[in-house]
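Just one chain is shown here, as structure tokens, and it is the form predicted alone.
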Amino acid sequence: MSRIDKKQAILDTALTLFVSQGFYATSTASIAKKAGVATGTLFHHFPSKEALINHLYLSIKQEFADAIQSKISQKGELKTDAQNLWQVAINWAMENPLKQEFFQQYSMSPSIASEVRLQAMNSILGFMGQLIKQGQKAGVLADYPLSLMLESCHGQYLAATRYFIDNPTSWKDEEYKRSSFAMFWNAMKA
């Protein structure tokens, strides 16, 4: 197994164990053993369990951001663009249930350093802030502080994805899709 493969095996295993057992109940030794690497190899890639979960969080956030950015096309009307982004984001969650469960468990957790959460929100998901600023400038979105708007968007996304993961048939129902976006939009609009 190459160095890159070992690192990915550690990340994949940590994801599974953090979701199934929790951060504190998962030891680095159990991650290494299940990943098929030596504990020293794990520490070569990640100096601590905290560094591992922070790296995992940022890498999954980047994967999420890349996936939704690649599928959104800004057509000029903010509401239409936002609705498309919302649908694509929830589709990603439904297609990646383990990674979304990780977000559900750790997005608001003290296990993820606040600086790491800020990095994810401001850098990786920076395009979201740009869309909000555009909407505020155009008078379409409420003129609330940007950091508060971003947290509100994030909370609504987590709530909607939690509902749809728990009730997967609802995501196939157009009324539920429209309603989830309407609730999101109504909280944001001017």
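Bear in mind the structure is a predicted one, so any value in this text is a computation, not a measurement. Numbering follows the first chain given and starts at 1. For the two forms, the rigid core is made up of the largest set of C-alpha atoms that agree within 1.5 Å on superposition. Compared with the form predicted in complex with another copy of the chain:
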Contents of the next structure:
There are 4 protein chains.
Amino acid sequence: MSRIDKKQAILDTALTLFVSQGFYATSTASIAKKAGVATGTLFHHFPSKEALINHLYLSIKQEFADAIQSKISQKGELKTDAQNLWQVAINWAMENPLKQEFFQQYSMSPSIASEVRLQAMNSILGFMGQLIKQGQKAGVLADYPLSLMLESCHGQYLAATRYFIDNPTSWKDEEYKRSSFAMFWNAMKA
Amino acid sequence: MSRIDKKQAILDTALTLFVSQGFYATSTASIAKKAGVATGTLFHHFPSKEALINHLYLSIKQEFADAIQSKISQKGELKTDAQNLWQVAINWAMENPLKQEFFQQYSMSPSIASEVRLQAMNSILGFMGQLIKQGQKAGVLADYPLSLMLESCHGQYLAATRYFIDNPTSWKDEEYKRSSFAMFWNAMKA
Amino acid sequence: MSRIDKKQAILDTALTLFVSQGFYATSTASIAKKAGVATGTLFHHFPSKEALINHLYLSIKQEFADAIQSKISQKGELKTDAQNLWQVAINWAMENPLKQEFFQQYSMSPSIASEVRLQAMNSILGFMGQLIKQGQKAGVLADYPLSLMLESCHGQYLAATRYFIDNPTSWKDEEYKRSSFAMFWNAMKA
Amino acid sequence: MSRIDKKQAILDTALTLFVSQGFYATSTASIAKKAGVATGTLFHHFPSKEALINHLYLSIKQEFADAIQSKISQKGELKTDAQNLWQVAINWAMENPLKQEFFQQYSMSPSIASEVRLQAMNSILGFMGQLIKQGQKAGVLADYPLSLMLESCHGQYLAATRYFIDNPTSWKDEEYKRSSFAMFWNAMKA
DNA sequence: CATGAATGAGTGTTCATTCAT
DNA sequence: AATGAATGAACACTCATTCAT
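Show the same protein again, this time as the form predicted in complex with another copy of the chain rather than the form predicted alone.
Everything in the complex follows now, all chains and molecules, and the chain you saw is the first one.
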């Protein structure tokens, strides 16, 4: 196993254990053991357990942002774009349930340094903010305060993924898919 | 200080410390000290630290449910009722920011036994479920799957309180108040 | 074993182990085990290993100062007083070889906080300083700079106890006893 | 940087760090880093951390012995020779404060193997022993037991250098210089 | 020779919990 | 019921040392 493999093995194992047992109930020793490395190796790559979870948080947020932005295109028809975005975002969650679960658990938790949380939030919200402003200019979206809309979007997304991850078959059901987008869209439309 | 006072002091202090430092970063000794009781006393009232936070969770959820249900009345006009409900619910959060923050942090956290979480959830959602079903029968609310709507409601509520607790002055601003309800209502309306 | 007994057992054991193995080679666990208490108990009485050795250092210095000052009397004839002082001080060292060894090892070591070292030093040196000044005024002692004389006294005392502890039978030999005092006294006399 | 340069860099850095932080508080990694070499390199030159400090101790003792012996000459007048010796020895300490401080800290510490300490001691004391014996034969020095006098000399030297290193300007003051030698000499003279 | 990633035994310290008073 | 000293398992983290490159 190469250097990079070891680092990745630590990150992967940490993700699994943090989600299934929680941050504090997961000892660094157990991460190292399950990842197949020595305890010291974990601390060779990450200066502390805190640094490990922060790194995990940021890298997953980045991975999510990259996945979304690479797959959506703006063709002009905003509702279609939004529908596409919603589908891609929830698809990502369905394909990465562990990572999504990680967000659900740690987005509000004091285990993640608040500055890290902010930094991650802004990278995504900047992008969403642009979209919403465009929609408002075009008269398609309601003129609610931007920051409130962003928080609402985020809340709806968390709620929808929570639901579909707990009930994965529903995501294959067109009625559920359509309903979830409808609630998301109607909340914001003009 | 009487028995009951001591028990309450422990609960109050635990709430404050769990929210500001997190469950695992808060030692039972520090709770006892700040509450002005001996370390052993905490364990006379609660068999374990886990039992303490579970008790806290359930009692706050109950307090919330009581506060809501005592203040809303169903006059027949569903939208007005909903508006009233939304306002009452967010008011409660604004008046009890520590308790609301506690929900935000622990609703998704493995610190709370999942059965306790479910139990608390159902007591509130049962009530909400009734309201939504009525609205659908009356043709005022859209016919989306009930469980999905409940999750969405919950998500919107969490998002809104998150926002207003972070920006308390906005809750005095009619535009923000109206906007937040509009998003909540439009998401669900027929 | 009572509370105080446990604390004392910890101090006694720490003294023995610190002297025989050194501060860093002595684990807190080994101190606790040999003292017959749990590891946590050590930290119940001393907030840290550092605090333990500092406490040890100060309490032994105090014990030495008390022992000396209780046994010497100033009759006016300074040389006789000095001889008495020298004998009492070395006797103390011979009767407390562990404590003397502790000084030898830790008086110069960075294991003891420098402020603690200073504090201890001053309590003894204040007393010695008085004696020397009296001797100078009486014309019995040479008019060397006081601080230099104090350092020299200390050095002679450390050297003598080092020697007699390594060669305990010599302390019963009048020639050695007389010689050691002669060097001490002649160094300072007018 | 050549092999020898690297080895010297390691020794120099080790000296600095051992003195300023203590042996156990100085990690081999920190020595290597500050010396500008890899961690493994340190272990190419010294089989262990222990070996490193022992080497350091012996080489500095040797350096001291060489410096002293190269600069003193025995002209016959013992007091003058002694004065010269005292001055040269303290001068060396003043010019090599780090190395002197190293002795102060480690001469009594268990960090240095006791056999190494003895070996170093004897190389110097052998030389001093000769001088004292000559002085006694010539009737200039008192007939105290030799081993006791050697220990006393050493103690006075340590005390004097401690003082002058802490108060470097005093060493330029003739009064202090004269006083320190006077105490040293009077202690031993016949 | 030189490197630095990897190792894993060992450390100081914490803390939920117990129990004699 | 209330206390707080005592417990000891568990933890995050360190570090001298090794060895493949």
